[in-house]
Structures are given as C-alpha cells and as structure tokens.
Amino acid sequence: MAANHDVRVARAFHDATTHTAASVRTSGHTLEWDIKPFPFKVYTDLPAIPLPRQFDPVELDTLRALDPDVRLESGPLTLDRLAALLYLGAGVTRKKTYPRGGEVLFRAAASTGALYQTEVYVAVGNVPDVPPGLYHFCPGDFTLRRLREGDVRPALAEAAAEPDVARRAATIILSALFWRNTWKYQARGWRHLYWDSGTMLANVTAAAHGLGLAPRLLVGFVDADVNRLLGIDAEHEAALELVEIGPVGSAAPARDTVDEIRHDVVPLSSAQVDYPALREIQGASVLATPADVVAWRKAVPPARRRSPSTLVSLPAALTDAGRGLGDTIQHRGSSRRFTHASLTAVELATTLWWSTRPVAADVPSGLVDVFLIVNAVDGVLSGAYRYWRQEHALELIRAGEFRRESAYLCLEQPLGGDAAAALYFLAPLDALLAAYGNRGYRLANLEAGLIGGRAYLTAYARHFGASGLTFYDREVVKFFAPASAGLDAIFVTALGRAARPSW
C-alpha cells in the first residue's frame, strides 16, 4: 500500500487540474472531431449474447428504492432482472436523430459531455440460463459477450477480500476507459471517472434496491488483480468500483489459476493522446494485497463536522414520489436550460434527503459536505447555505441574490445561475487523504457523483430537473467562506424546472 500512501500525487494532481478564469481562457485545447472516440466497447472475435428486451420495469416508487431502510424480500437474479439491472444502470434508454443524420443516444445514467466512458462487466456465478463466467455489457445492441468461461467469483472475492463475492449470484464491476473522457477534458478527466461512476450507481444500486437483490457496493480492492481479471490495459483502462447483487449461496469453489486474456476490440479511434498525469493519479491510488484492502478498510474516517446552533429547518422529505424508479430512469436526461420558475421547499428538502441517504458499501458515506446557493425556492430565503444531512437542515452562509455568481461559479454557465438551487459538494479532501491515502481522492469524487446521481433520480421522479456542472475550483471554496474552511470542491449539480423537459 505505499504508492497509496504517498497523498502529495493527489494533492498535487487536484491542485494542477484546478479551473481558473485564466487556465480555461489559455489553455489552447480544441477538440479533435476525427479523433472522437467510439462510444461503445465492441469485442470483435466474441460471439453477442442477446439480453431480453422485456423484462421487470422496476415499478417501485423512486424513493422508496432510494430508502436503505426499506426492507424488499430478496429474489433470485434471474436473467430477466439482471437485463433489467443492466439496462436501467448503463443502457441506451432512448435516441435522437437530428435533420443531416446525426445521432445521439441518450443512456441511462448521466455522463460528463455525454461521452460515457464507465464501462460494464458482470462476473456471473448463479443466473438460470446464463452459464457461470466473466461477461462484458455492450448497451448499443444490449447484449453480454463472454470473456471467460467457468465461476470468477472466487478470483474477485480474493481480490476485493470480499469472501460474500463467492457466494452473491453476481458482481457488477465498473470500469472506465480514459481516452473516451480525457479527448474532451484531458487529465482533468480523471475526476470524471468518479463523478460518472458515481453517477452510474446511483442507479445501478436503486434499481437492484427495487428488484430486492441487495446491492452492497465495494470500493477497496486489489487492482491490478480485478484488471487482470477483466483483461484490460491498465494503461488505458481501469476497473474502478464493484457492485455484490442477488441472494448468498453456497460458495463456488476457488479456481487455481486466473489466465491473461486479450480479446479483440473495435479501436476507440484512430489516435489517442496521452495524459500522463491522469495514469500517476490512478497507479498512485491503488491498493496491492488483499491484506492491503483490509488495512485500507479499517481506516478511520475524518471526525463528522459540528453542526452549528443555529439552522433554518426544513420540511420532512417525501417518501413518495409518485412515480416508478423504471419510469424515472426511462425520461431522465440533462437539462439544458432552466426557466426561472421556483422549486417549492418540499421539493428541495426531499432531493436533500434522499440524495445523502447512505447505500451499502465497505466504507462510510459522509465524506462530501452539500453547499447550495438557493435562487427560487419557495419558503426559503435566496441566499448561500450548507445542508446538515443528520439534522436535515440548512446552516444560513448569507443571504442574497447570486444567480450572477452562481452562473460564474459553473465555469460561467447560465444553468449555474438560471438553476432554481446549485449544490456543491465539496469535502476535507487533506483529511481524507490522511485517512484513506491516495484512493480517499477516489472516494471524494465517487460519493459526490453518487449524491449527484441520487439527486438526478429525485428531480426527475418530481418532473423538474437536474444537471451536472464543472466549476472555478477555488473560487467556489472562496464564495463559501468561512464555512467552507479546510474544504476543497468536488462536484456541482444544478436543480430547476427544464425549459424542455423530457416527460
């Protein structure tokens, strides 16, 4: 774990990725069009397994499978709910055809410049009629291709120090490839990674919340064995996150040894550029033992923040929306323009509250602080706040107007500005480190995409909407001042009523 241990590589890469008004305005970078890479991970010398296309439409009120304390009786994972899973987690939910011929495909997840670089495997031990292997998703023609015959679990169980892995029916693993996010944002895309990732199992964990298979996600684990594993180049893919789904079974039994594998695949483009920084970042973070990952996971998180006497109450959060976590993900998108209409207090608090519930997992949630700026919410007074999870209630930074502030905030983007509220989430990123190492980066930038993600399902489970938005790094630390001493930002999503919504 000493790679790990050394937190000035996060440290300095966080400060060499910051955006300024000067850094955004001279650092000469244009996009490549010929160069843009393809947006699906194709394997070419595997045969395409068809996944159903009617399947469970997960009617579960969206909140509800938002609420870890909703108790759901568990159920075999069937191939049927493991399509849906997949589909609700990473698939292509509807498709846009512009005059010229142009296309886009929206997907299920939300993706920084759409560009979804999270890519999808599923290590499968007990699914009726899918045979015990590794598989790859593939969401542009929703199938699974299989890359290793025979049960893996044993292998990731090894891996993540995880014995349950080898008894769960399967395990989801998320990877991304960087070349598809960095094309755009170069090494600052490595925070993207998380943000997305994050993003993704917003979803991925609510709708196997509603299927009842127990979703318990894990970040520790031995990386460069989990690559090996998926066969990948840790070069230009890593696996980021694991995802344990389905009832607990009798353990597979432990293969002997875990082969290379290489298969074939279609080229992201016809060139790649480099970002050595992004690849430092990502090796520095890593964890090599399972022994190691048991350390990790002992850790003891940076003492919770006091709240303040004084705190502007909220009203109690919805626990219906009124709407089915399926419908929800099928009409969620990014919102490209809000109007200035308000979002009522009841709508703010419930996105606040959900959003920060805690998911399963091998490590504490907690870690990011919610700042807003509020500029139209009914009940509650324009102004600058920090929301305070436990007692669900708003620390009053300073009041005022800051639509305009908000707008330049977001890298001067008028959804920061025009939004009814923006979150920023921002986090003890030197403690963190102190506690977690390097990968405690990983963990600031997983947990704000996951908040974000959570938020997104809220919004839209309500008919307004959402978006995700980068940032002046400093300058929004400086605009929350003081109380935002000895926090850095991570993450920002806006919240309003879309111009055009989707439904």
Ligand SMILES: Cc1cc2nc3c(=O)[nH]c(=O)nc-3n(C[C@H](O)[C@H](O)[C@H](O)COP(=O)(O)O)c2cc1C
Given for the second form:
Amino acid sequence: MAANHDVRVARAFHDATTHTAASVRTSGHTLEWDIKPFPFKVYTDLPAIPLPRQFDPVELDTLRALDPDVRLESGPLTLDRLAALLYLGAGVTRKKTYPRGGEVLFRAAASTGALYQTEVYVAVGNVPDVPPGLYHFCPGDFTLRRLREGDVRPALAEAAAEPDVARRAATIILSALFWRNTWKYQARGWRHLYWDSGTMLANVTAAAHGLGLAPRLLVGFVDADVNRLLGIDAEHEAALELVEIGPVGSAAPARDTVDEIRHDVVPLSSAQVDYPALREIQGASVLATPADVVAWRKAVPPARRRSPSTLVSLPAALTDAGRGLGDTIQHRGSSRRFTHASLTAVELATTLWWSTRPVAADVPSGLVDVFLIVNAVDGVLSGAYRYWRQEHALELIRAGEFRRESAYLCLEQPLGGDAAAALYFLAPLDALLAAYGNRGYRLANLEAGLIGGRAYLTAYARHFGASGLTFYDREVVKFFAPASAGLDAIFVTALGRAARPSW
Ligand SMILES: Cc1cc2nc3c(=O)[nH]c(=O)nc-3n(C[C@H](O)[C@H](O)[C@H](O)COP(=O)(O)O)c2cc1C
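The structure above corresponds to the form predicted on its own; please provide the structure of the form predicted in complex with this ligand.
Every component of the complex follows; first up is the chain already shown.
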C-alpha cells in the first residue's frame, strides 16, 4: 500500500474518477436491484438500548448555531442531549413510500443517492445513565448497541494523538460502509464518503454547538487503531472523522490493550462488487502512528491567494434566521426542482457567509474556494464569480446568462441551471497534496461537503431550497478559467426557490 506522501495515488484517483460527457454515456453501469445494500447496520448479537424520543428540540436560531463566536453555557452531556444530537445528525426524519413499492427512510442530513453509507458510533465516557463504552447508533430503530464495555476514551485519545479525547464526555466517530455507496456510484463513491460525512458533520457540529457541547472535529488519527476499536474490517468500512463533545472532566485510566471484537451484523446484500481503486486511495491516505498524526497536523496549508482590488460588495449576512436549528433540520429536504424565481442578495450573502465560517477542528479551514454562477439574485449581475470569504465580497469573473452552461456543468441536470445560484467548490488539489499528502484529498472533499451541508441549513432556515450536485470535473475548471488556474473541481451545491416547499 502506498504511503500518505506518495500523492500520485490521490492525483491518479481523482483523474480516473472524473465525469466526462463520454464517460457517463459509455459507463455501461446498471443498478443491480437484487443486491442493493440494506440501509442500516444492525448488530444481531447485541441488545438494543432505546434512546429517549422526547429530547431537547434545539431551539437556538439556526444561524447562531453556525456562528463560532456565539458562546453558550456548556452543560453536562445528558442522554437527552446525546439523543438530540444523534437524531439531528443522522436520525430518520421522514418516510417516503413509492407507488410501485419500496420506501426510503430519509435522514436528517442529505446523502448522495439517499444511500446513507455514513455510520455513527459514540465513545461514551461521562454521560449520566449511560455506562462508559463504545456504542453504535442505529437510526432505523433509534437505539444504541454497546460494542465494547468500559471506557475506551484513553485508547481513542492515543489513536487521535489528542489527550483531550480522554477527558471530554464523549466522542462521536463517523465511518462509511463503502459498498452502500459504490453499489450505485462505483469507485467515484469514495469522494461521496467525504462529501456526505461533511454534510452530516454540518448538522452534528451545529447541533452540538446549539446544545452547548463545544464540538471539535478531528480529521487526523491513526486509522488502523480507530478501525480496530470499532471492530470494522477496513476492506469494507473505515473511520472517517471524530468529533469530541461535552465538558472536560478527569481522564479515565489507560487500558493496556484493545482486544479484537467481531460482532455479527445483518449482511448488506447477498453479494458485493469490489472497487480496488477505492480501497487504494483510502489505504494510501492513512496515518500510521500517533507521531505521524502530530506531524501531519503541523503541515503548513497552501498560502492564501490575494483577492483582486476590484470586488463586488455583498450585504451583511443576517444573524438570525427566525427558525430554530431543530426545526430547520426536521423540515430539510433536497429541492428536486427550482422555479426561476430570484433570491435576494441578502439570502445569497447569508448563505455564503455562514456556510464558510470556520468549524473548530484539528486542521485549518479555508482550503476550498467557492466559485458561483449567479442566475437570478436581485441586485447582483448574472454571471460567474468567486467568493472571497474574508472580504465577504464577490470577484466578477465574467458577466452573462449561464443557466444553460450551469445545467451542463452539473452533469446535464436541470437543477444546476434552474438554480438562482450554484456554488462550485474548487480546491488547489496539488498544493493540498503537497502539504497534507493523500489525506489532503480527504480534506478537500470533506470541507466542500461541510460547506454544502451548512448551505443546506442556511437555505432551509430561510425557507428557500438547496441540493448537492455532481458535475463534469474538467468542464467546471474550464468554465471558471482563468480564475480557476491550479484548481480542481470538488463539489457543487445549488440554491434557489423550490418548486414545491420542502417536506
Ligand atoms: C454530496 C451530495 C451530492 C448530491 N448530488 C446530487 C445530484 O447530483 N443530483 C441530485 O438530484 N441530487 C443530489 N443530491 C441530493 C440527494 O439525492 C439527496 O440528499 C438524497 O436523495 C436524500 O434526500 P434529502 O436530501 O431530501 O433528504 C446530493 C446530495 C449530497 C449530500
């Protein structure tokens, strides 16, 4: 397996999984419905522990929940708060039954193709009424199942090279089951692991912030040690990110060894297709030792580019949406169709501002640039722009009517052209790989997903619509040239007035 510093792996994977007009027409991939993966991970040999269904509704205004400068009094991590956090991050929020049969249980956070490959675990240390241990959260029956007894925080702290993990009340661990996504998206599904976990982390960090749990995201950790702790087989499932939550207490005493665990689970499907390219990029972006994690975190990110002298100013972002976070998430749903009605400049400015505020983390944010095509925003000339987050202003790249082009760039999906504005996330991928190795590729996809997820929250808080979108990679870069020189396309989020209100 290649090492993290051998960045040819990430570059080759990215190039091999770009979408082109030819690749989508000739892929020949069809969906095999009889092996569609089951959407929930269910442990069959462990008792289910029901979570309380009456929990804190998280009424804090959505925009304040996205504001890192809002300081909330932190309280204990109660079971009630943990249930609220798990529900708003990954819970089942609505059910849709289709006329020809079949149903989809939609979740709090958007996910590519509604496939929901992101799994959630909790390392509990100090939660009243919950014995210390490692738990898996099942959104299907809203339960926890205990995979390990005893306090695993010291082992997790060592794997994350972060002593605070042993003292914080709990740590949420997100993983992904590859096959649940590759069933439809093949090897490109690896990118989705990070877009979708980023979208979920937008909810998790906002909800934890709103509950006064002071979340902190960790992207650096010794992959093999965390996977071993979770008892997962890294050929099929891998830990992606950790989030420390709750008050700091005294550290639990370290345990000597982490025994191997293997619990029985309901199989995802009767057969699976292996995508070696996915396993290769995941394996080539791991960190091997706590010392590697410490060194990796000290990497110097690519220098920020200087904004041009002429910028189009934006109105100040709203600081209150008038809708609590819990209510926003409960009613969120991706827009399936946009009217051509315009957004206001304040709505666009509010989305851009709040979706790009930093999240407390072990690595810096601002690694991804936000470009946009404005089709219909009152007071903003239609055209192609780049958003400068520190200046909170737009750089005009090219004025013009680009609905047709935007739909084309978004893999010929009408949503991209019907949107009032489409946000295109681009990153200096080679520079990120030079700084962070192959794991820099994880960072780019993750930050784009996080911004997209926060754009969803802002849009739904203000009663307009949003949807994540996929795209023709090279065409996007070409479209934004020359401003996009040295950048690669990472992800897209469309904003607009939904033809139907969200659920
Ligand atoms: C990262 C990401 C990419 C997505 N890409 C597309 C897309 O290309 N086309 C589309 O119609 N919807 C896309 N979606 C929306 C999903 O299909 C949608 O989230 C999923 O069906 C669940 O529905 P919900 O968001 O309404 O809960 C994307 C969502 C995410 C989070």
